[in-house]
Amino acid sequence: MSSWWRSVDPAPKDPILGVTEAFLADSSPNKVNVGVGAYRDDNGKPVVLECVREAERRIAGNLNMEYLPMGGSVKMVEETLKLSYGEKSEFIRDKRIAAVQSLSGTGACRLFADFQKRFHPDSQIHIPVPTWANHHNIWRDAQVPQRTFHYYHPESRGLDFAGLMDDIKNAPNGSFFLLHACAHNPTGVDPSEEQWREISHQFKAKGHFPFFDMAYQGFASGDPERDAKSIRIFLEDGHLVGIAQSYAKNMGLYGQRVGCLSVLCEDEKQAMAVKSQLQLLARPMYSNPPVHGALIVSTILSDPGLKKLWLKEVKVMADRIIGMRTALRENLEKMGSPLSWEHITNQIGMFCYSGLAPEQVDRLTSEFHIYLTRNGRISMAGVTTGNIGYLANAIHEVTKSA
């Protein structure tokens, strides 16, 4: 009986979770943490948004602890649908989309990857380099097969279209995409608006599917419309997409696991067809999703003067985030730092990439004890008006003989 387990090695240690460990062991006064990836206050707090609080009050008591369908809260998944899909979207009209609530983005990725093995089982998926680090695992874990294609270029530190347009092109045709719906994590690299149209375009010609993940949708701009103009693109030309949502960002619901994968499909019968499988596959999985943060969602998304209140919140975070980003490229450049910090400001969304190298990470860390992924990424929620002084200042140390 004891040697059941007498294989099992521990776990690798996430590398993101890792830094926040490292963080919170240093009994430093001046150390800094820009490895999170949750947004934080001017003062390094976390945030409760004002329009959950007055949610969650209406909520308290009114409703019983009942199971939500498998496929979770009808009302939230509406609301989701008209925010990236548009609020007067034929699609939601023509009942064309094939939606459920999901564990968060990470949940509606892993839900539409089963899907993809189900459905598609000789299939593979195109993936940016770099992504998400959890991408990797979760397309991994079900067991589909993945490639990589172009995407940042570390010598403009910003896209790699040509490399991408490339990639796109020299794949076979009928492959599956992930792309990052804006504020690609974690390079902050967004294609522009041409761009999108020329991607579109190309997938169109080659016949690929387009799985969006969208984790920022109105943290990245301040304005979720504007946000979503990435799959509104490819809704124009004619696509039939896949999409994660998450309210983990821009609500500050992060504990709460609340998300919604969507896939359009050709018509009604088609999306009853598809809903129904990934119901099935979400049965095995958790059975069905948790309803308290649903219903925060659909009260706010589904009250005009809520959802006045969460679109001002929501920019309050964006315009704080970008305003950190105007500042610190500033503080850099009064410095006489001889390097460009242009892409600070290029870059949107809650990180930057810095284009640090992981030996210049290390001695911010060991230095100065400012903590971050040794990718470069810094997590600019993690920046203040209170540090970034003392963060600029040590880059620039680390970086002045570069």
The other form holds:
Amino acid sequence: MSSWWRSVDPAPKDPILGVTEAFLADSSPNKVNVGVGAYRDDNGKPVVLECVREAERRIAGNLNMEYLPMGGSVKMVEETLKLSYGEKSEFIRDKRIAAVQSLSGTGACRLFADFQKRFHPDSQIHIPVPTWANHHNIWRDAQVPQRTFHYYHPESRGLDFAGLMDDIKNAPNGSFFLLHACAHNPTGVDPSEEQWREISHQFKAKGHFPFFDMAYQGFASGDPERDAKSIRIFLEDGHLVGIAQSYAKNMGLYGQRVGCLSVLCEDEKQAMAVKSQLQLLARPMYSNPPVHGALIVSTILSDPGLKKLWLKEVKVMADRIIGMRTALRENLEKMGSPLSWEHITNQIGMFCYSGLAPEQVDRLTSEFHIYLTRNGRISMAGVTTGNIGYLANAIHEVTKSA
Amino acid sequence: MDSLHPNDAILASPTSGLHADSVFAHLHRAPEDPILGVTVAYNKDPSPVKVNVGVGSYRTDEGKPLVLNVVRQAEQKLVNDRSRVKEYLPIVGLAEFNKLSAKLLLGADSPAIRENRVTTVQCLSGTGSLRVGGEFLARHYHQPTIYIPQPTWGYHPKVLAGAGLSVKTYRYYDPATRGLNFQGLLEDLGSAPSGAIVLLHACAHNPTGVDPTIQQWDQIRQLMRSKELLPFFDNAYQGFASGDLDADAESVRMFAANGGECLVAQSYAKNMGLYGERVGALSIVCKTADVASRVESQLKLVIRPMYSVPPIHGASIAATILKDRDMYNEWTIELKAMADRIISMRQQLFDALRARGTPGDWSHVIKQIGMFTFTGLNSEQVAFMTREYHIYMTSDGRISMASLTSKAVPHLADAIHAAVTMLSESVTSRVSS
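So that was the form predicted alone. Now I'd like the form predicted in complex with the partner chain, please.
Shown next: the complete complex, the earlier chain at its head.
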């Protein structure tokens, strides 16, 4: 009897996580990993924040591991909504937000996509070009058809604002849009405050639904309040938003899978209905979310001392990245590169959309053992004072005759 | 922009602006989860004599949740190791955890493991393993229909349908004997279309506690082989049935032997007490190593758009225990202690019912295996017990023996006795042998 799985084809490697796999397999002493978006300190080492270590010390072995409610840790969700909607938000006070703990940002997006499919089965999702690759997989697996909208302007390595506004205007009224709240992944290109206001205004005119993926709050400018500006603008304008939040990067809790999905509703009754439906979607996927990471988050955010420490540590991470951007640009300019590298410091957050072509990326990998995704996205978090010279030189080598 | 929509009238907030209607205004409140909802109701009850025998979470005889000593030790070890980081696991999860889980399931000497024919991916406990396995089957298997036993865990249908499978049932429990309806089972599996998937509880069937004997398992295996039916095991109670991890895995090992292919959803929620950490694994035993590798690559495509990668903490605890000989041994001792306490609760409840002369044959309380007793009480009787005696259990008559305490036994026995004697005579004749 032969296998049931004869006809199963090998799946293509994940473009992002596959980069780290390849990096790990490389034995070169000069190898550099600027692929996956996980923060590294200036020694190229992963970081566990001190506030996280302290929180873990407090909770380890003390508490039981009982199931969380389906909606997750109430405490964690409460604190998380303060970050996105504002500490004194009237929406929190009026209990108008339906919110559940999710499996980091991915889980929040997937839960929303499934929710959208169930209650707006004929709707589509409008996704920026480019976006995090997994966004496409998420809405596809939720069986929500996708449209794209203009976002990145390759020539200027900035925002294609005119194209973006056109697409918003031309989409049918009441369309669902995916927006990156700050530190757009992979381009690092964010609308300005003024541009966000115009986008929000146009959304109002068209009655569109704004779904924000906020994976980098705190990481963009170093100030979580500032990084939530886009969302706050939309809230001021009266939009009933949806938000996916993640603690993977800004608390360094990557592997713990801690996040939150929230949907702003008209009133408390509706929020309760929506929350109950979100739980109904989560239950057949994993029953209830993991407790450990949520406990770390709520321990930190509900303790003024630990919260202060966290804010300090987030700023340190963001500042280091901003410093590396400045240094990389200066290095390239000093080498006499014929190209403009302004975009390195114009862009914000973990990633730099270098503008390198796939063939140039391949050369960086094969000749210099530098690992990044083929779209030319460089994770600035992987750049250190130790490797920046080598990196700048390699980029210069593959682009000087461009 | 003015809107003359009647809903505008109820919106007082000045910032609600133009969006008079939420796009989700048409939603209804979802019904309470039937199993987890029991605990919600229990928590709301102010009665000092209330008893929660609803959800299958183990309690000590003091009614407290239990964190195993060996789990606490493992956690301390992890916290004290400053070199540990919280980076993303690979999509398939913690490699060490996966290997050790497959060994625990199939045995250290398993040919399938030796021959690299098993792919194991870390998932979110049993639920997550079932969901990921189900989605994989819905995408790649030629006969995406799954047969589930009647009755089964309340959430099996939703999880498997949610994964995209078509769900049918096969006879399993016989209310008349309170045992296995073996004939019905063989008939129903015998008439299933060739290639259909069959969900099997590896041990300690939830909710009935009725397991096939080893001989019956062999007959089931042979029938399924002849009809090319694909086994999908739910292994949530390994170690909890008999107290012995290897004995409880006999059914799975029998099916995996001789080159058989199968899927297994494994959970550490109960046997390691890791409930909320969501620790589990999906193993797919394949014919060849090449097939196993291709299958693994496709499993990753199911997982990535669901939650990217699984959570690190619980799996690290489990791996720490499984790979350390002393910790493993200590685990087996603590596990046996839990299983033994459950068995003693069964005996106490049985004795208490006998002492009260409660009508009917209650020997099933001590014959059934695992965490639960399928009492045979109907939903009317259950509602009565909740109302009058503040007993919280699922409406199918299932009682979690794992959460019962010696102190609560007399009250529970009183409640059962009252329910049986006060509610319809037809009930009495149903429960007597």
